[in-house]
Amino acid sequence: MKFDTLIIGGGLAGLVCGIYLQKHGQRCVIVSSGQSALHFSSGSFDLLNYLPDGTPVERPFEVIGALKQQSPRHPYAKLGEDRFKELSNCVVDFLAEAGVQVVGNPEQNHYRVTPMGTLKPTWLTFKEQVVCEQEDKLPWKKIALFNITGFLDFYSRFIIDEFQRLGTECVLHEISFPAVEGLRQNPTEMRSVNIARLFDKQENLDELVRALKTVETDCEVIVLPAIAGLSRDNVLTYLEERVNKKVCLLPTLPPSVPGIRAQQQMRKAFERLGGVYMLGDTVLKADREGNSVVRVYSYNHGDIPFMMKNVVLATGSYFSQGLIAVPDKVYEPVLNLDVDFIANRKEWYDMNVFAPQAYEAFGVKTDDDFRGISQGQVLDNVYVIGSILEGFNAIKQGCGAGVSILSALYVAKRILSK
């Protein structure tokens, strides 16, 4: 099996890289073992919310110099200020072409509502969700919050309390109808994705419209948990036209309907461009000649190797087992690349669970072009992108999605320039 580029990992970073390469004439294959972190997304992509020293960031473009000083190995520091700005500015259009509609811009963070009702700074938010420009104020004074009776992954009381603290009146309405009652027979089935599958059917969506219209309210906007739009593009427009109100979605606890839909849309875009997406397969080993990887073997294909010009590693961090932690080390299991970690395990973590944890910044070592390093040697045709990279704390710095997207675009451009 011969390809121009083999991408290991089918999450956000792998899909962005694959789509860009396919659009520009490469023949790519993505090997994905299963679910990615997108399936657990709360509906937004962060670029940079805090500097490593904890300083809040409102305008990411203005702090890249400070970031580089505080964290020289951060992926943004390797990109440099000019590339960081150039790549960030093209992401909204890139995602739109892939079928993922977002709002936001990289020059100024906005705020979106979390599953607990609080406001969080971010870069890009899925278009159907609640966003605002101020950190202490919602754009409406009166909201009607609807929830499905028995849906426990949506904390209505917390959300109402937070909205009221922000100066917005919020009234809860619970709704139900026969199709949803069927899910309630088993509590484990009353999850966001299962409910969303119901609303992919026209008759159930129309029943939801009737349920929304039965409540007389003078609200400015109707807010629903993110339990619709899994496989349909026009759900909110359809609802708004029939209830004659603006309708927005709020993220729920995982699994994430908007995140899964984004993954599906990007996979379709990749395959529509001619890419090959192999789901449910795992890369086992690779053969090297000199400083290049020339053959890669997977579980499903046995002794039939992938042969390619370039390999892109996008396997994620601990969550997806892109990194493996054992008592004395952290290692990368697929290509055996060098990993930056602290030798003394006691320094991996802080007993204060809210403090930055050192292990979160562990990752694969690369040069400034994101080429992987093995036993101290830079590999000529192996690139590393996404959350497996060294030098950043995605949670505390609020930059996980940004690192994934920008490193993927940079590496795709670097491969094409060869």
Given for the second form:
Amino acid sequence: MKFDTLIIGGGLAGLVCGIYLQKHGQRCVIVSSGQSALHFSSGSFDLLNYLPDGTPVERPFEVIGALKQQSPRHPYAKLGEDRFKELSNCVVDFLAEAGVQVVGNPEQNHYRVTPMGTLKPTWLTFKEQVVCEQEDKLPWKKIALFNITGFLDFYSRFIIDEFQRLGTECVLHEISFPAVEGLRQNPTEMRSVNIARLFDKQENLDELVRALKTVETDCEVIVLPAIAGLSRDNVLTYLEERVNKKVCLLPTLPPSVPGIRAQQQMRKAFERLGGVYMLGDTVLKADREGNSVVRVYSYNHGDIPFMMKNVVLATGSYFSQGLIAVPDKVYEPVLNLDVDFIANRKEWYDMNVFAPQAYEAFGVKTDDDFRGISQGQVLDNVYVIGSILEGFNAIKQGCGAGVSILSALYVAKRILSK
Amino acid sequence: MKQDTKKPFDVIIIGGGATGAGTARDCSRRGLNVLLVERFDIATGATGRNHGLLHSGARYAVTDKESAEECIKENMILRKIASHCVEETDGLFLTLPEDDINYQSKFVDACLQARIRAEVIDPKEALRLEPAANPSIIGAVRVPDGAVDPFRLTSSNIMDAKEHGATILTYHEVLEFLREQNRIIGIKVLNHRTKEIQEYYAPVVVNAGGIWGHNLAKLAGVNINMLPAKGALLIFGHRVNNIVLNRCRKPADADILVPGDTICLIGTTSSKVPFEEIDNMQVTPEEVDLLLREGEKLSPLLAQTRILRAYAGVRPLVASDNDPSGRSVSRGIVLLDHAVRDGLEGFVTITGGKLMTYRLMAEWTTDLVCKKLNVNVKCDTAEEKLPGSREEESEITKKIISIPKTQRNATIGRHGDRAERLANNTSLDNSLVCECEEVSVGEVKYALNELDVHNLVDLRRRTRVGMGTCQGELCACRAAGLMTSMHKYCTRRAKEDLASFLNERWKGMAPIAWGDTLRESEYTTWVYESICGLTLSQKQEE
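In place of the form predicted on its own, the structure of the form predicted together with the partner chain is requested.
Let's see the whole complex now, leading with the same chain.
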């Protein structure tokens, strides 16, 4: 199997990289072992919310210099200020072409609403979801909030309280109808994706319309948990046209319906461009010649190797098993690349779960071109992107999606310019 | 709260561990008006931080005959009165090639002398009974060990006490003893939830504070020389063994592997710790390594089994009164009548002992309290079954047959015959809050309404929410949502509570956070911090 580029990992980073390369004439394959972080999405992509020292960031473009000083090996530091700006400016259009509609501006963070009703800064938010320009104010004065009776992964009580605190009146409506009751017969079924599957069917969507129509006339907007539009397009437009109101979504606890949809859209875009997406396969080992990886073997393909000019490693962090922690070390299991970690396990953790944890910033070492390093030697054709990278704490700095997207775009361009 | 402060109590019991709860049960069954105060929740000290081993007494047979005899008697009683808290697994004492096989006959003799059934079996037979045992064993003895759930046991004792009129105040800390000359006449307590200070009076006050009883005694003006002994344990993510595994040698570190519910536990280490540390026990990497090394000798499967948590309890070892150096300690029951010992009337301390003998300790204490109060009623706690253990499982099953099977079995496992409270569950109530442990909305509601739940950690103790492999990944948030919707607390407190619940879970995970445990932690952090926006400040506001 010969390809220009083999991408290991089919999450946000892998897909962005694959789509870009494919669009510019390369022949790519993505090998994905299953779910990615997109399945647990907040409904937004963060670029940079805090500097490593904890300083809040409102305007990401203005702080890349400071970031570089605090964390010289941060992926954004490796990109440098100019490239950081150039790449992040083109993301909205890039994603739109890939079928993912987002709003936002890298020069100025906006605010998203969490499933608990609080506002958090972010960069891009799925177009169907609530977006706020200010951190202490919602764009509406009166909201009708709907939830499915007994759906435990959406916290209407929390949301109402928080919204009230921000000066917005919020009235809760709980809805149920026969199809929902059917779901309830099995105690584990009342979860976001299962509900969303119901609303992919016309008759259930119309039940929803009927329920939404009962709302008071003086509310400005109807807000629903993100449980519609899994595989159906333009669900919100459909609803809005029928109830004559603006309709918005709020994220739920995982799994994330909009996140799964985005993953599906991007995969389709990649395949439409001619890319090969191998789902449910796992890369096992690689053969090297000198400083290049020349053949890669996977579980499903046995001794038939992938042969390619470039390898992009986008296998994610611990959860996705891009990084593996054992009692005395952290390693990268696919290509055995060098990992930046602290040897003494005691120093991996802080006993306060909300404090920065050292382990969160461990990751695969690269040179400034995001090329992987093996036993101190930079590899010529192995690039590393996304949350597996060293030098940043995605959760504390609020930069996980940004690092994935920007490192993916940078590496794609770098490969094309070879 | 319905306390009649004017009517004095007959007895005040300080401490909501197994001993305090057992004493409250015994006293109230004998007709006394009981008040029990506990600083945190029930079973939060040593009671909730041990193996959950229903000792046959075999472990002590060689070294401490008296304890061994007490254990086997109580073992048989608990099987009867607390059947829903007990699992009759039996135990094996294994001799490894590195152990002295001659110890086995000495061990069996001592067991038989203490009237503990001890049967030497062929190692092959032992491996057939327990395939998880180390295949290289050269000897095995079968004894009537078992597993006991200390949370459930304590909770049932509390339930029975309440049903006999006892007042139970959790989150109430003793600030001061009220005295009249040489007599303790009551206590001054701080209600941690409302921050109110109140006084309660009774002619007898019982100190059942476990290791914390050391400082309570000091507060009352008497001196008991206790030594805090830390014991660390590891919980594994699934049940490797079905029979308790012990080493057939003199008791040492990490030589007991106990199955319980869906998990198993290896422990313990044993080390003296200073009193300053007893409120914040942390398991060190060295202890983890030791537990794993020794545990794998009992069952090599542990090497491939995911560790869920590490935790440590503090045993109260009591120095003999005639040995101020503290070297000669007793693991036996210590009941001190401070009137006789120190000339302080109205104050009794019960300490030492072990979970296994909590009922006997309660009986002795209640006998003494009754003697002081001139009450002459016989103890019936060895015969009367605890709430939850009074009906056959088949009977309870009939009552709640409409609940889906796995959920039904889990609920009966946790609440015994009290599971009938869920008989009127609707399909909304059957919805699962916690998939790992099959905890339903209905069960959470029952716990919130009837079992003195004030926060998520209390809820966890009563329902196992958040105790499965995911350690509270999604269920904690759902449970907080339910508590809010049932107006248990406001949303601001819910967030603080959620933050402290997660911190409590993390404390047990950090010492073993690698492999899948670290994956899970990373994911949990992602869900709560990134998606939900829960932050450090919520924790600090507390």
